Partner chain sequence: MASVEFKHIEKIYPGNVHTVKDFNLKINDGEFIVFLGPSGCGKSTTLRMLAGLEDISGGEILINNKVVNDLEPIERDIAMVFQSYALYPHMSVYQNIAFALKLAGLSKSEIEEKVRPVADMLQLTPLLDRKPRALSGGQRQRVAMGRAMVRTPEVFLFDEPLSNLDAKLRNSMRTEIKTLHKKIKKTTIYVTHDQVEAMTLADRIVILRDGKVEQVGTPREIYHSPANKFVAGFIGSPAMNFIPVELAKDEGWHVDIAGQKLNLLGDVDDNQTDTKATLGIRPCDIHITPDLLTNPLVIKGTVENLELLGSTIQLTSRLGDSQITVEAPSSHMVNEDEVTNFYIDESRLHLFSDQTGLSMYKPNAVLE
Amino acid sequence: MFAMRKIRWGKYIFLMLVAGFVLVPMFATVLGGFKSLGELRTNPFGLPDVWEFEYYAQVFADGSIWLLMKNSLIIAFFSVLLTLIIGTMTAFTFSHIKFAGYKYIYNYFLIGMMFPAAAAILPLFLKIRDLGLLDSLSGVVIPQVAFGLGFSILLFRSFFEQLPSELFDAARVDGCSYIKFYWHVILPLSTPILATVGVFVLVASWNNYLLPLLVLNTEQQYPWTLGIMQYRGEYGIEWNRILAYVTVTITPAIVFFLFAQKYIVEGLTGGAVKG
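Return the structure of the sequence above as one chain only, in the form predicted alone.
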């Protein structure tokens, strides 16, 4: 009994440490937007001595933030939409349609998870340029979808294979085609995994900095991650305004994640155990 309590307390302490590593920088970011530059240097983690709301007010008063947020939302929306459509169709094929070489094709998709986007910057830039997608939101969306397919297909296929095979057999007996089975049976049962992959793709797209920096040249096309550069002054960086700006811009992703966390747990555990 005593040993079990020690293990339980050890788990609690470990989880508290992990939560501290996540929450302390987050709270420091939020509070940093209420401090002057001098106080931010001397007291980066504590509560402000004087709460200065002007930096948050300046962020909201700047009309460019709404354009930046709109561009980020457009990129994230189409990245999520295309990843879910292509990922579910591909994973459904690998799960229920057996054909010559399907394992090799599936492994080919998984190999893509081993190569980060940063390792393919030069060929990626050349291909985007050749396709005429430079300085367009499509030039950001398409590579994001391509790099996210391996992980999404892995999760979708794992989840689809846990669904009862009797559903597929009954649908085939009733003359249901693959498309109808995918649309009327698979998708309605896949809400947890759809939400899981959607959240992962949305957060990755919302926080992406390198790819928009590579593709976009016009400020009217910038997402919020590139908007940080406007706070880089001639003689220094306005860190308090940057922290206020980051707090405002990451809030939508955090809120969406909190609302979808129930489905994330269900989606990840749904494909973990053979039922």
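Residue numbers count along the first chain shown, from 1. Every value quoted in this text rests on a predicted model; they were computed, and no experiment measured them. Whichever C-alpha set is largest while still superposing within 1.5 Å between the two forms counts as the rigid core. First, how it differs from the form predicted together with its partner chain.
In the core-superposed comparison between the two forms, the C-alpha atom of Phe60 has shifted by less than 2 angstroms.
In the core-superposed comparison between the two forms, the C-alpha atom of Glu219 has shifted by less than 2 angstroms. Once the rigid core is overlaid between the two forms, Asn207 does not reach a Cα shift of 2 Å, moving by less than that.
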The other form holds:
Amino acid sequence: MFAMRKIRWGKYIFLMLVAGFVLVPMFATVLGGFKSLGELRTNPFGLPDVWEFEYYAQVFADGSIWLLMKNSLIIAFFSVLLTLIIGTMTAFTFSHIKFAGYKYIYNYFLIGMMFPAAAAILPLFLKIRDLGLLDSLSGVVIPQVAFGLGFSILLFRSFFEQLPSELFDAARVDGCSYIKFYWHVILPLSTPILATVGVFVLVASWNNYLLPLLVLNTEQQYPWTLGIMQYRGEYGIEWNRILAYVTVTITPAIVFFLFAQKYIVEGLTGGAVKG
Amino acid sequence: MASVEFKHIEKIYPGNVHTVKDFNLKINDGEFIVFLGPSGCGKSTTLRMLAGLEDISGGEILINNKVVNDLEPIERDIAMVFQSYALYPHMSVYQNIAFALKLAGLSKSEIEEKVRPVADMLQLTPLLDRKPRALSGGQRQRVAMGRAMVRTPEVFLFDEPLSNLDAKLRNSMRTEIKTLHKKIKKTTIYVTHDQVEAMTLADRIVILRDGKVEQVGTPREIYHSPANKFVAGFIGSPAMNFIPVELAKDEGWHVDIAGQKLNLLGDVDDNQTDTKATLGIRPCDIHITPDLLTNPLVIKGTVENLELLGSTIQLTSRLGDSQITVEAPSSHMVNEDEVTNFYIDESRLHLFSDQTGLSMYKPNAVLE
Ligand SMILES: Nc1ncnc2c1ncn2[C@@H]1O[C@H](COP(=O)(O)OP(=O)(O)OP(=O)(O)O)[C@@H](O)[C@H]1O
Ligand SMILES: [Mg+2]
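The form predicted together with its partner chain, contrasted with the form predicted alone above:
All chains and molecules follow, beginning with the one already shown.
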């Protein structure tokens, strides 16, 4: 009994430590935007003595952030959309249609997962240039989708294969073609896994720095990750402004995560209980 | 109106698994056919080939005298009920039943017109808005049936539709299926490995083993005149007693069991050169009183084991070297270790060749 309680406490402490690692910097960031520079130096983590709203106000007043956010949002939206559409369709094919050599093609997709984007910088740049996509948002979206595809196909396929095969038989007897089955049955049943993959792709896209840096040249096209570097260049030592800026830019990703979280939890435990 | 015909159907799965071998069967319009056989004998495979869910490796399947080998399931005018029901989990009961109609492009009002009576007939009307996970096993089963019925297909296929239900519900659903078939009179093929279901539902039973047809016949034929030793042993519970015997002839054919002569009063297949055979006697054809029997063979034996099953008792004893099971009404008084007389009904004997396993004897009084 005593040992059990000890283990439980051990667990709590461990979880609190982990949560602390994530939450402390995050709160420090959010609160930092409300502090004066002097206070930030003496009291980096605590609540501000004096709440200063001007730094946040300035971030919003400087119109550039809206454009940056809009670009980030467009890139993220299309990355998520394309990854979900292409990923589910490909995974559906692999889980339901056995054609000659499908194993090789499947593994070919999965190899993409082991490939860090950073290692492919040069060939990627050349390819994007050859395709004439330099300095366009699609030049960022398409490689992001390509890199995310391996992992999403893996997740989608294992999810689809858990669906009972008699479901497909029943649907065929009812008159479903592959496409109709995909549309009427597979997709509605896949919301948990769609949300899971969607969040992963969105967060990765939202925080991507390297690829936009590589592809985009004009400021009109910059997402916030590039924008913040410029901002930092302007206000190099004014950390309170930068913290306020960071807070504003990561908010959409967090909001989306909270929204999708309920489905994700369902997705990770969904197959565990026979329903 | 739909007849179904299997002509020399073969199924070979990848990896050279020969699952169905030369399957031939003609099913008449409106008939209720049951495929019965042990697990893995190819019942589902045969059914799925008819449904169009599985490729046919050889032979032809005809529905209404039209070859359907290359048709999609939807073009074959069949409906199927699956063992796991395979309801769409994200759709309500109504949507589940209506799905096929929706795919067929019917209008909302047409769909409603067709779904309502089916739901009424299956007592699903109060449940139409529920999702499958909020239904009991029996209700899910009925939704699966509703989904099949709403399309008014020519042929109904059932793959072990009751095997997920508890015993009581299974009995009532069985009756329901029987009633439904009487009402709508559609050709039905029903797969099961439960012989009670087969005996009660079928117009004709098809007994399968290892992908081959062992016998096709009415429940009575199958029970009273099994074509071979496998069918004899498979049908009937408790299983038929098998006793190795030597076949001999003086005035007539007879066999010797436990030192006594048992006359074979019916027709023995004279073409058999083999004298080694297996005698088959059902447990209910060995009696412990001579009532109602004319001229039975009397054999003394010790009751080795006795079980009271309710209305009947089941006891084991010995006949020569073989153990036998006897079933008798529980009103009879016998005790374990008691020596008693067993009366064997000579008109209810079965005899199987040891070489071929085929039946080689027809008793005079065949009950058809
Ligand atoms: N896709 C497949 N690939 C290879 N072999 C298969 C496949 N499907 C079924 N089989 C084999 O074919 C045989 C018959 O299977 P089938 O499902 O028709 O049996 P069944 O008579 O319906 O048995 P049960 O009563 O257990 O449902 C089995 O031995 C099975 O292992
Ligand atoms: Mg089966």
